[in-house]
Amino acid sequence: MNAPSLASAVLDANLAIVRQGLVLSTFGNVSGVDRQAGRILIKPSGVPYDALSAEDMVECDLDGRATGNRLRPSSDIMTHAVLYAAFPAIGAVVHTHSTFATIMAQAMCPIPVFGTTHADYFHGTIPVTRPLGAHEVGDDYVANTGRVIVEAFEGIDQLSIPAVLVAGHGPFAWGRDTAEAVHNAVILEEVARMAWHALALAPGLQPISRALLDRHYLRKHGASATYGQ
């Protein structure tokens, strides 16, 4: 995807977010790569929603480092950085403080396959980062939110369960575009929703098992899906 429209699309991301409701105030972020020109494209630091256009979405190289813009870069620009290094298939990244997945991000409660909604969309348990320690909390924070994110997917199809909450901050969200990012963002949101919900009413709730899950999921995802048209 070439400059102007990646622009614009990480613009309509971000504009996306704010329509679903996953954010408030200046919350949350998302972001687009381009790998063949080696740039990232993020939403800048602390400004409002309503004030963005696709020409403040700031420049970064892979490394995260700001390569022109007039604005700061998100804040959350070196965990994207990171993931785009560590997850390939991925083009876009969206990061939110939504109220449900961030409450099971804060318990530091990963989100089990309760029911056939969740496995419509994600192939397994959405995982929880372990607690930062004090010195990845003091040295290079940023980056090392991005580096425990990858560590809890070792084993993990990143594209298969595109989502992962960080435990005491939030959720990320990611996808092989913009659009697909949000839309698992949004739909990590109801996911979280439900399973605190159903927890409350059943707090032994057990998962669906393995044969409903993957029915679910291959229906729509695998190599023989019967979704859509």
The other form holds:
There are 4 protein chains.
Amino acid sequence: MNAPSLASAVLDANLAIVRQGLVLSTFGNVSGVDRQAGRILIKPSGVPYDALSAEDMVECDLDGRATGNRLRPSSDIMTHAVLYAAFPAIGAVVHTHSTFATIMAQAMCPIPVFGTTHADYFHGTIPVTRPLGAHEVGDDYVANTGRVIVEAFEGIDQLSIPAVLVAGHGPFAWGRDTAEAVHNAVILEEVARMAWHALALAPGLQPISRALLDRHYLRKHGASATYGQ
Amino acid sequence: MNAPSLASAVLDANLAIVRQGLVLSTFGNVSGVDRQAGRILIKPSGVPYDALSAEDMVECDLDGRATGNRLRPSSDIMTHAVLYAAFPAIGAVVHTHSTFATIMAQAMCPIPVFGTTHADYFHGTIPVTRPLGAHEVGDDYVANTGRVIVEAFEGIDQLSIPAVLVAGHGPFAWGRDTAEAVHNAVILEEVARMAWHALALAPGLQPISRALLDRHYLRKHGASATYGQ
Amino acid sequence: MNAPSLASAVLDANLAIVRQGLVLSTFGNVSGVDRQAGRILIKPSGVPYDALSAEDMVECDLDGRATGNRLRPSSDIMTHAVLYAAFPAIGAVVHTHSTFATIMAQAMCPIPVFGTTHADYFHGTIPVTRPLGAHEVGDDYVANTGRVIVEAFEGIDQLSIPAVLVAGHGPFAWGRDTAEAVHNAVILEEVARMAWHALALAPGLQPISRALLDRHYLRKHGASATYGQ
Amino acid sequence: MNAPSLASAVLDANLAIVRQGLVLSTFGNVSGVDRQAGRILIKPSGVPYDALSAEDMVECDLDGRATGNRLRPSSDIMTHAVLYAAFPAIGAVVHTHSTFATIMAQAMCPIPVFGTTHADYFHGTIPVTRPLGAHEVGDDYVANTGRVIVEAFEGIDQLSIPAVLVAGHGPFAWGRDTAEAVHNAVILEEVARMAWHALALAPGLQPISRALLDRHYLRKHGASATYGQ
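Right, the form predicted alone is done; let's see the coordinates for the form predicted in complex with a further copy of the same chain.
Let us now look at the entire complex, which starts with that chain.
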């Protein structure tokens, strides 16, 4: 994408997470990356959603440093930058405090695959990061949040499970572009809501079979996908 | 119904389940059958709801094969076809991932008759299918989903309990026509919501008496119904 | 009230319970009584809410028999009639299947006074009726529903606790007029929602003190009320 | 603020808590204080929200006595007055019966810091007052409600934890001005909702680390705040 269209896409995505009910107050931000141009565009820090324009999206380099001089980027920019560096296949990152995903993050409860809604989008358990140690909460706190996410994905394909719960904080989701990242954040919230209720009614509930998980996930993703037109 | 009116009814029903809040993303589809003409009309696969027109409803034969050549039918078409073949009294099928019905399906928790809201529409426990075995999740997966539903209704009249929970997946509801099927799906979601909460507060809760169940169900259904004008 | 104004009030109340989110489908009805004229006005049976006019409100005598010849009254008319006969201070009755009040009715869980929201409107525990016996569910079922409500109020002032949960069914609320009855039904639903959640988190929770209950209830009701202008 | 602008701010805040879904019926009131002029402005008692104008805000002295002669102040005025007297840094007080904050107040369950949403606004556990004794529920009841709040804040900075749960009643929140107080009441409700669900799923859940709490709280508050533009 060229710069104007990426800025528009990032703006639209930031507005979409509000419209979808994932955001309370200003607890949310979306970024997009243009890897060839070496740029990340992200929501500015603490600006009310209804005042945002595409020009307000803050341009940063791939290390998360703002390269313009007008607005400051979201305070979470360094988490986004660490994710872009570690996950080469992703083009956009969404962070929210959406209610049920945040509840699962607070309870430090990973989300097993309890149903095909989950399996259609996430090819396995959605992990929770370990809590950050006291020494990790200092100056480098926001980048360290990215690092524990990356740590939680050792051995997991970044696109096959495009979301994580940061312990005691909330969810991050991602995708190949902003629309996919937002969609994953929306589905994550519903999957978390359902998992919370299923677990509350049936503690110890087992996930669906590997065969059913593969069937649903691979129907929508990968070389042999058959869903849609 | 002639073809145009069935297409309109199927379109309206697909839009109604969105308006009623039963659908997240594109997780939902409604079909209608014209048994004399040997046709099923169903929502196309993966098309956004707000772009649908009556002409987009995909025509299939009673074996679930698309007979037109434009859009592909919902990926769940074979479940619908199996239900129409096994349940001769039904004219429409609704599939959603509505939140509480899906939660009960994930928890593999049948819905006993805890109240008269349930009894007014469903003449007994709403069953959960058995989980599909690994060998049933292959090429014939979607039809097998229909087959475990039919299996769960051995000895149960298809119209007296017009809904089922597919284990680890979500609800299917049906009726004599599309309006009735959608209505049953709406009531099912509320009945599931109430049952989840009643069970969470009072584990081991017993259903209402058979006498009260019959009183309410038969007031609205069958030869001696007295409800309405 | 003269006839036209009572019909309007009853219509407005029937529309208000829909607007307030207490009604799914047609599960709800409100009546008002004119004791001097010997008449009850009630919503007709099974007519969609958006098609109702004041003229559609069905006139019945105090025994619950329709005296006009156009529409049939709500199928719950006999419960209303029994309540008017037993509770001389009330002027209107509201029946809904509102979600949390119905859940508490299904779980047969009376609602203790857990907070001042409750105490501002209900001067004690909101009772649950006993379940109806098999012999009470026959021809006289709807009147018997009224009778078990009356039974549950032995020794309780009808206006000091203007609502009840019918076991396995749902709530009835009442008041001196239709506006008060609707308001009580709205508050009941919120009180039930809060009590469900408080009990789920803290099983065995004790009610607030009698002193606090009296303070709040008597601030809004009775000879020494001080609330409002 | 001069009188007209404080009246407008208090009106806006009273309307905002309704718009934000924190208020059922008339269970809510906001006041603001002008300490130099020795005045509190507060919502009148029992007036419907949609009929309120800025002129209706009732002027009281710092002891909570109405100084005008038109409308009576909210019945909770004395709680507000006690809080203004004890907490010199605050400029506005919000009282609601918002659902989850009230549920936690009914369950007498303080809200530990389970996540960064909480830590961004409240620098520690949100306390519950002790229940009022029978002798405290007499004539001086409303002022005593303020006194048990003040008691619960012994040793706690009033602005670092700008909210409290009154046992068996509901939440009070405050801030330096009306906008901040309303914002704190909104965040409190979401924090309470999340804490309820986290505790229900994971009884005995431990709070986040002191280091993470400090990191988030101090990022948004105090001399070294870095959030926003």
